[in-house]
Amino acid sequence: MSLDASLRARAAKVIPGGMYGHLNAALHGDRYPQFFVRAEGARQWDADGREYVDLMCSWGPMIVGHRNPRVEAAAAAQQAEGDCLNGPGPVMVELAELLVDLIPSADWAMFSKNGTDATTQALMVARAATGRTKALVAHGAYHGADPWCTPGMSGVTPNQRADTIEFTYNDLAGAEAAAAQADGDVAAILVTPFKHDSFEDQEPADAEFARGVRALADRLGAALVIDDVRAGWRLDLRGSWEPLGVRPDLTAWSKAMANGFPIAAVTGTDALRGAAQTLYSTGSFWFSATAMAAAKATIEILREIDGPALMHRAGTRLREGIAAQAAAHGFVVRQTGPVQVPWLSFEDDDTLEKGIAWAGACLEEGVYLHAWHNWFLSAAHTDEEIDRALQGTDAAFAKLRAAYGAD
């Protein structure tokens, strides 16, 4: 028996299921390892000791590079001086006038732990301010795990979807209908930087529904608040659609903003700032310092490399790479999404059934990626580490082929 599976044994007589939450193997395929030991640049490895070019980044958080000697050394030194204590260290501050000097619509930052801690964060913000219960989102659209957001209805009530109406993404007549319904209470709109909804292609947000729900939210006097959880520091460092000229009133991070330590924020406008200092929204951990500055640190070296473009310019790479091998084998694929969070799909798969058989084919090949979900490049992609990958991800449509056959 593998150590893989020997763990798995032993943790199902201890934790439900053996495993839960979107890192739960069970839900990714057979070949998919459960547990992992080891982490260095943008490599990883698992309990048996197997080998992978990590093109998940941890499912997002990491960004500059599993155990960053410098976010080592930040998080390491603030340890050594305190971590949880009475309150919070100085290093609050200073992260919160980093975010505030980096990030233009950013006139205040607030610090939780996780991402749905941020959305909610967010939306209770927005409902302190405007004094209403209703928030626009995005059918299909991944923003946490709290019962208002939850993909799984299991421990749910309807009463705490109630304050939710979907639309269309990129649908701005949707929005507006959305609005309609509400019928005047409309506390916020939440939409991501871009559709990145689980099991299907990604989608760019069209600007003129940017500015469309920009202007709706003006409109109603709502909030509009960018869900920036997942694309977050890999876009633009100002926000991911500062490129398309929209600025939201609040916006929400994590995943990758502390390079693996457990950090998220809301930054938000001067003129939610008030209603921002009415709530009671706290937790015993959330001003933990040690993450503070590892926050600190991976904002500061992705300012100076200029992360979002050395990204870019590493998932480029990958995506001209398997693009070429994909014609050479025969096969039509998409890839969608923006290159530094990509995602790829095979024409005539609806039950993704190649696409998660060519992703089984890249773990043998030591490549660690996903059939349902999207990938997340980061700063330690060298061209070395995308050449690396390119090579398992060609090996994987010959596979591939051999199983199935040309397209």
Ligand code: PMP
Contents of the next structure:
Amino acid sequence: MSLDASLRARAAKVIPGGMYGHLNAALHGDRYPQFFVRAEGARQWDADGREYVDLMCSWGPMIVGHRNPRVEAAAAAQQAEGDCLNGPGPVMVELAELLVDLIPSADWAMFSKNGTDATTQALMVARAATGRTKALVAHGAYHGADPWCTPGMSGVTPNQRADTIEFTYNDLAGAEAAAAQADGDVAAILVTPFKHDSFEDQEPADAEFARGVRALADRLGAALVIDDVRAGWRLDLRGSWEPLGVRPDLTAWSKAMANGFPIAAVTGTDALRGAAQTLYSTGSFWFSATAMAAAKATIEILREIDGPALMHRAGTRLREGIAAQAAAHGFVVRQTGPVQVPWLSFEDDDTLEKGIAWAGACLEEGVYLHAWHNWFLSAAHTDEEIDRALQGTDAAFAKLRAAYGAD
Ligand code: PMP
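Cool, the form predicted alone is there; where's the form predicted together with the ligand?
Then the entire complex follows, led off by the chain already shown.
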């Protein structure tokens, strides 16, 4: 029995469902390994020692290479002095200063651990500031696993959802209708920087939609919150809607912020500083200094090397390579989303049967990517790493062609 299989058998006895949440390999098709043991640069190894070019970057957190020496050294130096102390270390102030310097919409920063902490905290700041209740969110957008936003209803009461009103992403009239439904009681409009819902082709934000929700929030006196948890640090270090010229009141950050160390942040404008101060918002591990030191090093590196540009280069190489391969093997595919956060779907594949078969074949060929969730590029994806990944994707297209017969 493989180590992965024996770990799964043991896990089934001591962990609900053997594994819970979206990292449950059972959700990903039958070829996904559940357990991983090691990572370096752009590679990861599963429990059975199989090596992969990592195109998921641990589902987002890795951004400057697994075990990046500079990030690891910064974290280790802090860890050696003390991590979880009676209060935050000086590094908390340094990190907040760095964010305020880097992000035009940030006059202050608050820290926590997970993306859900940050989105929930942002909504609470908006509610505290406005004295209002409702959150307008795009249907299908993922903002985390707290009761107000989790995609599942298990363990959630209808009351906990009563203050969340949905609209369709990129549909400004729909967002305005949702606001009308709330009858003026809107605390916040929450948007992801582009539509990156699972199982669906990704969609860029329409500039008119982005400007429109900004104006709508202003008209309502509500906060515009950008949930940059997934896209943050990959598209534009100043915030993902900066290129559109649309600035949020609050932004939720996490995932890639510390190259895998656990940290999240909310940044906000001066107008919301007073409200932010009133929240009772804390956690036993939220002020651990190690992750803050790792975040500072990660963001400094990204700034120095122009991380988004490197990821754009890597993502473009991958996208162009895959497009040529798909055409050569006679498959029509759609590659959507920014190249740094890409996804691929096959035409006439509503059930994702082909997508799942192709992703499974990629795994066999040493490339870890996903059939229903977007992938992530990193600054460690050099041309050589992308070319290695493309060898795998090409072989996977060939296998798929063999399985589906001649075009
Ligand atoms: N918002 C977005 C856009 C996300 O992608 C995620 C995580 N996938 C979250 C919020 C929640 O983050 P976390 O899983 O760290 O709580």
